[in-house]
Structure formats: C-alpha cells, structure tokens
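Next up: just one chain, as structure tokens, the form predicted alone.
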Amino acid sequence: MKLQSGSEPGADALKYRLSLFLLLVVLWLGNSGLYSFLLLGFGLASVIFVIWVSHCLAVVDQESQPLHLARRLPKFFGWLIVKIIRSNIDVVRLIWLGNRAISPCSTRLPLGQKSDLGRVIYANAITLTPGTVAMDMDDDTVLVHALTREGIEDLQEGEMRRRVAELER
C-alpha cells in the first residue's frame, strides 16, 4: 500500500518542511545532551525519518506548524503570563480568605476567533489562567466555569477573546 504524498504546492510545503526539520533539530539537540558523531548520526536520522513520515501522511501544514504567528507570539505569551500571575495572586487571595469569598459560577461565552487553532488557543488561555476553566467548546460559544463571579465578568469584557483574534490575523 502506498501513501499519499503531501498535498500542499511547492515553496509552502517546503517552508514547513524545514520548519518542523529545525524545530526537531532543536528538541533532539537539547535532549540528547550528548554530541557524539555517533548520536548526531542517529538523531539526523531520525529527523529526516519523521520528516519523511510526516510528508507521507500531509500532516505538515499551516495547521501543524503555524508559522503565521511567529510574529504576533512573543506579545501575546508576555501579555498571558502577566495575566497568569495576577490571577495567581487573586487565588492566593480567595484562598486566605476563606470560603466565603469564593462563588463559583459557570456561563457561556461567545468564540470571536476565525480558525480552530484560535479557538484553541483562546480555551488554552482560560484554562491556564488560574480560577478559570475552558471545559466545553462548541461551534461558537466555549463553557468556562470560574472561581467567582468577577473572574466570569473579567472574560466577558473581551480583553482575552480580543488578543487572541489580534493573534490569529
């Protein structure tokens, strides 16, 4: 049985091609710890087999390797970790306070990004921002359940939803 090659034309294919070549580069590089002919020998290897595999199954493409937001990815990471870390400081909070000062609610909010890696991304941050919860996700809303009431209000202004299109542009 023969599989399919790639679907994707010339230099696009290329591009991803060599960006997943890099990036397993990197991760066998920064793994292996040891340099050796021998080992780099292996790890070449078995990039150039994955890479192979991978071509063979068309799973390399702006999906897989989203190379479009390169750019945009530094500004946003820096914007969600100041974010995770205040919303730490909130927990922290809640949980000096005691019970009384938590009121977990669960809503409905409505999905502004164009593609499934935005949505993901955008269920992905809830989810990492501490007090919240991504725990459903349907065409166009995502069910989030908070710690309380202020952390639902704090999605449903949009700051997060909006960062997250900004992102996907």
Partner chain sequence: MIALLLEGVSVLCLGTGIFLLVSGGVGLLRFPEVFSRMHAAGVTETLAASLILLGLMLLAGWGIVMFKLLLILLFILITSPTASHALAKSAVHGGLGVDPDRNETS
Second form
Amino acid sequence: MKLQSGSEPGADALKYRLSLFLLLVVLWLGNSGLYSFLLLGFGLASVIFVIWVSHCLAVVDQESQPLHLARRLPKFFGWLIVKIIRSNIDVVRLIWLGNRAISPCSTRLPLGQKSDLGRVIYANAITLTPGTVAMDMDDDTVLVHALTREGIEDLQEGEMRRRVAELER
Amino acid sequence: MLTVVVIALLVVMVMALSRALLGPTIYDRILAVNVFGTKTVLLIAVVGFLFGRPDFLDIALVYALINFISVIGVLRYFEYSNDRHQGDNP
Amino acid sequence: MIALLLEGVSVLCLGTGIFLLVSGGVGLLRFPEVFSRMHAAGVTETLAASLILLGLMLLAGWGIVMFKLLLILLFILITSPTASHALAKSAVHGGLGVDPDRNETS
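In place of the form predicted alone, output the structure of the form predicted in complex with its partner chain.
Entire complex below, previous chain first.
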C-alpha cells in the first residue's frame, strides 16, 4: 500500500489531519476531567505535537483513518457483534462438553479483498470471533485455525468475506 | 455483586496462572500471561468501583497498554528463536 | 424505577460475564493444545470483558467514568485479536503442530 498523504498536501490530507485533531481533542477532554486554562493549554500543545510527529512519520492517511468506510462501518459492526455473541455461545458450549466435542483443524482460505486494509479487517474479524483464529497470511490466502469443522465450513460459505468486500467497495 | 465479580476474576486469574505454570510450550505460557493481564485490567476497573475510586480506571487503561506491548514484545523475541526451525525464517 | 431497572440489567450483564469468564478459564485448563486454548481465551477477552465493562458502565451512568470504561473496552477489543494473531503466527513459525498443507476440509 502506498502512502499518499505525505506527498500531496491537498484537501484530502487536511481532512485526515482534521479528523485526527478531533479524535485527539476528544481523547484529551474525556480522559482529563480537569478543565482549567493551564491544562487545556497543555492539551492543545500535546495534540499539536502529536499531529506534527505523525505528519513527520507520514502515518496520517487513508489507512490509519479509514474515513471513506465510516458510513458503512456501523452496519458491519452490528453484524459482527451478533456474530461474536453467537460464536461465543458455541465455544462456551464446546468448553463444557469437553475434549470429545472439539475437532481442531486448519485450512487456507482465499482472500477476496483488494486493499491491505480490507485484508486486515477480514483477518481481525476472523480472530475476534472466538472459535476461529487467523494464523498466517500471504498475498491471497489466509491460514485459519478453527475449534470445530463447522467453524471452517461457516467461513468457507464466505458471508464474512462478502461483507468485508462490501465494506471496501 | 461487585464482590462476586472480583472473586470470579481472581479465580480465573489463578486458572490462568496454573496454565502458565503447567503449560507444555512457551506459547501456552504467553497465552496464559496475556489472559492474566486482560483479567488484571478488568480487576483494577471493578476494584475501583468497589472502593468508590474511579481514578483506578486510568491505571487500568495504562495497564491495558503495557500488557499489549509486553506480550507483543515477548512474542517478537520468541517468534524465530526455536532451535529446530532455524531455517524457516522468511 | 429506572434506576432499579438499570441496576437489574447491570447485575444481569455482570452475572453473564462471570459465567463466561469462568467458562473461558475452564477451557484454558481443559483443552488439549495451544490453538484450542486460544479460542477459550478469546471468549474471556471478547464477550466476557465487554459484558463486565458494560455492567460497570450501567452502574456508572453518563459521565467521564463511562467514557473511560468505553475507552478500555475499545482498547481490549482492538488489541486482543492482534495479540492472538501474533501468538498464533509465532506458534506456527515456531513449528507447533499445525501443518498448513494438511487441508483437512477441502
């Protein structure tokens, strides 16, 4: 993935810097709880310092601040939360059933994502749902370990992959 | 209720510690230490509520950061240090 | 009335969280090898932690405490898959058990 914002200081770069600024300000105000003039000044100074440092590191871009996904993220997160709850129940059931109930296995699954960001979201979603862990990745496959055969089959159906692909469309 | 949560957290932490002591491989131990650390974060938060001192949440937040960084650091150290597979480095 | 309801929901969240925590701990002790244990640890790190922090949030009510709890929750949810993935990856590179070419299901 190319870093874009360092080279072209256009309106896009400004947008990402502004969103980073807002994020840091909310973080400071939420964590400090003391609103005297001096401390707010310190807050502003450190926010500006952090923005300057991240500008020098060229990390303020589409990858660290996926603003273009913001509209579609809530729907994905809603689906992911339901999925996490369901797979948690499955895994807890398997824990109490004991070793006979599980059939650990691993396989390689194809990745359908265009960007690195999409792959990271997909792999993180796999790992975040208990019962499946993304173990290794190369350019177009991901090595997945699952607690049961059903977990793998569920992923092979590809609903999660489709949803992540929809997200980055 | 909060007392029960604290007791349950302590029990789970003992379980994680015994897995860390038993664990046949180094990765079992690191996993157990990671679980122990996450439970410590929760414990600090709940104890803060139990004693009526919400300032503890700041400590919990910092502990979560340190726990993550330390686990990643230890893993970086062990990832390619297995003697049998020295040739596997990509 | 509302306060009572909130307290009831919070106790429910904390109780479910306790059950999930203990289940995860039992799984950590009970499962046969490191990757299965990772799934058990995942239970305590996603839903159990969320439910307990949610219960505390309901007790705290609106305000700075709730914001901090939310921050802790977000942080745990972001870092725990990263840590599990790093652990799994280094276990695979360390030559543990799993053969990538075994391909049992396909």
